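To begin, one chain is listed below as structure tokens, in the form predicted on its own.
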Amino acid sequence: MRTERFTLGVPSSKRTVAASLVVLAAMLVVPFVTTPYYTGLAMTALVFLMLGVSWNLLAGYAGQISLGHAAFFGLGAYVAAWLTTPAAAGLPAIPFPLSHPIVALVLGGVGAALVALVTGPVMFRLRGHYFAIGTLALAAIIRLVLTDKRSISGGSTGYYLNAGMGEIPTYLLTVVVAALATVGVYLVVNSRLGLGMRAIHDDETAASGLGVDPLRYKMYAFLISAFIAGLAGAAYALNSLYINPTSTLAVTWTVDTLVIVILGGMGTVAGPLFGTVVFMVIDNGLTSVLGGLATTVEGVIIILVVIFLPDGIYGSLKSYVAGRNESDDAATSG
């Protein structure tokens, strides 16, 4: 038995991705078998899943810790808003099909990726915690600019969308996009591109000495990560039909994303899925039971996970099963 081919007792990460897709497929029936409240929770979970998958690619695989992920989330939301409801920003009518919500969602991701393309070479002049601070500053600048430009962002009053799809179609579209994002990241990390990302994550200097261009692979990770974050922001905007710079570009989106990935396990494809489920259960379950104390208890739980399960829940389970399989192999061969 080859233990490196087994994850949670099933062969290879392909089975893990397949199980993740089964969960996402099951979510397709949520609007038809539950109340709007639970559909809303599922929608929030899907948005966080996309954010987690995108941040995990950049930080967990490429080793670039970004604290400005909310910037790309917010930009994706605003691009979708401008395309579907241009009149609210004083823009001319956007011709079909660019104004269609599905196209607007994709272009929300493209818009975020273009900003990453422009800012990435500057950001990656910084390393380590300086890069993290730089991305945080980038998010703050974008937030301030959009707050100041009330004519195109609505300012503190906000921006109302007229997407015209309805809650259930938007939810179903988000399920599909989340599934595609998960599969896309799986394909990336298991390709030569992913190998290069892991190389610069482990030792950037050594990777460079072996002919791996660090900037090139950092930029690939940054662009893909920003694109998926932009998709998440666009999906959020099309579902809520209301955004504003203060909440849509808030740092809490980044913080919650970090928590999700850390809970699930950085550098694993299934980690963000596990983390999203755990985070949603903790966040909403504790709030309904403990009320105002929920945030404090949630913080304690997260600290305990970081201390006792540094590889995250999924990562720790994976290591446990691999270790048990090795013991069984040793006993069998003995």
Given for the second form:
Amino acid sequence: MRTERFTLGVPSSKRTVAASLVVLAAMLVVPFVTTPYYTGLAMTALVFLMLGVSWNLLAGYAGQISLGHAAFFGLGAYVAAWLTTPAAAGLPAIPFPLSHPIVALVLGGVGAALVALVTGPVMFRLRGHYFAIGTLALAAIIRLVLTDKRSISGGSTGYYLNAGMGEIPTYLLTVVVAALATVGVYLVVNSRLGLGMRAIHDDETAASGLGVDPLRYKMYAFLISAFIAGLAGAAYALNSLYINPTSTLAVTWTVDTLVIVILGGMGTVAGPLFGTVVFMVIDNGLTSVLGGLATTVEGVIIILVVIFLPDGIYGSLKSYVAGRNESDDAATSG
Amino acid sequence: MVSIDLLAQTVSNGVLLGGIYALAALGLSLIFGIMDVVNLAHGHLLMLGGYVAIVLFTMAGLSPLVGMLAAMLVLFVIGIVLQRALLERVVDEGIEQPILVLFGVALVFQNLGQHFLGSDAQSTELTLGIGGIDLGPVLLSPSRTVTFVVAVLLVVLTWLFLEYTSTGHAIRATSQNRAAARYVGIDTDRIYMLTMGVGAALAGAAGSLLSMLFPIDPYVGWSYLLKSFAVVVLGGVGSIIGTLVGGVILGTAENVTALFLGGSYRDVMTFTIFLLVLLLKPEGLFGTGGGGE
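Having displayed the form predicted on its own, please output the structure of the form predicted together with the partner chain.
Next comes the full complex, and the chain you just saw is listed first.
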């Protein structure tokens, strides 16, 4: 949460690229070499990864803590549902290219980004704590209204999708989209755009004094972030084929996202990746061992990591390794 | 069409409910004003306070008014422990860490409540043996009247404490300028602890009072957090009169909305008011600080 953590420049060493390609290839073959159970786990991990990448850009880089990310996730899920299965919401038939699952997925992201575009200028009149609580309120309004509008959301009975793409194609599509989102955010944070976002994170007054328009950079972060969260929601909907306002808009999605990014390390590109892996292990392990108390342990993890490992697992590992190299250098030179 | 009598009854119920909202908001306002931390777990502390009264009521048959005193004591201790164990390490470290830590605390309380107390909504009942106050078209029910009076009494007592005791002066001094307060010999760490304790106790009292009117379940935390925060924003941070007025406005607006649009729009109204005030009048009706800062 301070500047030193940010590494400027592009550390795109060949090793990093190679490792990323291996991970990507491994993710792509999962459905062909493992059981549907593991494919399901991998699918969940990809959805979480996208959410983590999305929240990390807004909170970790631009410094805007959103507690309403579930809203964008849920909107993405519902847009995908409305486009692929309009009849269930009483909508007229949607013509072919729009109703195709791949287009519906992208439009899920676009729908969430549009909501961000409309609400952003309003929400960014709030700063710090007020922004955090404002996003919490915004998400609550969206959830309550959608829950009430049973005709378009299915209410508590839910909404069944008839996307008809099959499990494996949906999974492969999600792998590609998640990879593109991760790479996209990586490129953004290492560009001029990302520099602007970090500048307003570090010191908004100083940045605006130097000609960086805070609202503009916050909006870019908000739009991209909402777009990716919407993609994640749409992927979730296309895969589970059943959604309801609680399953897609509940605060738990925000919570899990925070755990992932904080565990991994806010403001680092690799943070959400590390966080997702650790979270999947903890979440599955915890639920089987602790049952109903898993959320308590997640809460405790958030608290402990924020207090004792404020840079997250990846950030702390990195500074530990850097520190060791430094002391090695000192030893050899001395 | 809604009759005038029904509207008058709805408004009066809302005003009475507003007293409790003011009490809940006062705790949040105190913590925010003095420590510059939005207590994201405030609604969950309120929920715990409600459960202290509920458990004492269902297990021991204690009156929820006695339960309220117990809840205040329990929550005072919880507040102090939270400050000592967690917040002390992150307050004054920027805004991200306190937000995230308190978010974690809220999750823990909600999940523990759900696990040990069950997800079913429970409530307490106030038996006083007195009738309501009949004002012609409006009947003030005994439980609503008593909870309102107790809530306002606690608000006034808190005001007297801040205004007329030396500890109260030390708290206000700390909120105005922490460094200067230290120079004149105020132990600001102790003040922070006390503030968290008192803030949590007020939330606990509000929770116990609410349990006499509405069922409480482990998930009410977020909703009451947003309501309390809406009142703080409406009245202005640090203004006790503002908090009272804000509470009454919110309680009334909610009840009138529920009457015209249905109960599910009660919270939508609250959050909309909250966002509108932040945008249009961020300093609140009576306050000096505000959402722009």
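If you superpose the two forms and keep the largest set of C-alpha atoms that fall within 1.5 Å, you have the rigid core. Here the structure is a predicted model, which means the values were calculated and not measured. Numbering follows the first chain given and starts at 1.
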Can a Cα shift of no less than 2 Å be assigned to L41 between the two forms, given superposition on the rigid core? no
In Å, the rigid core superposition gives a C-alpha shift for I302 between the two forms of 4.5
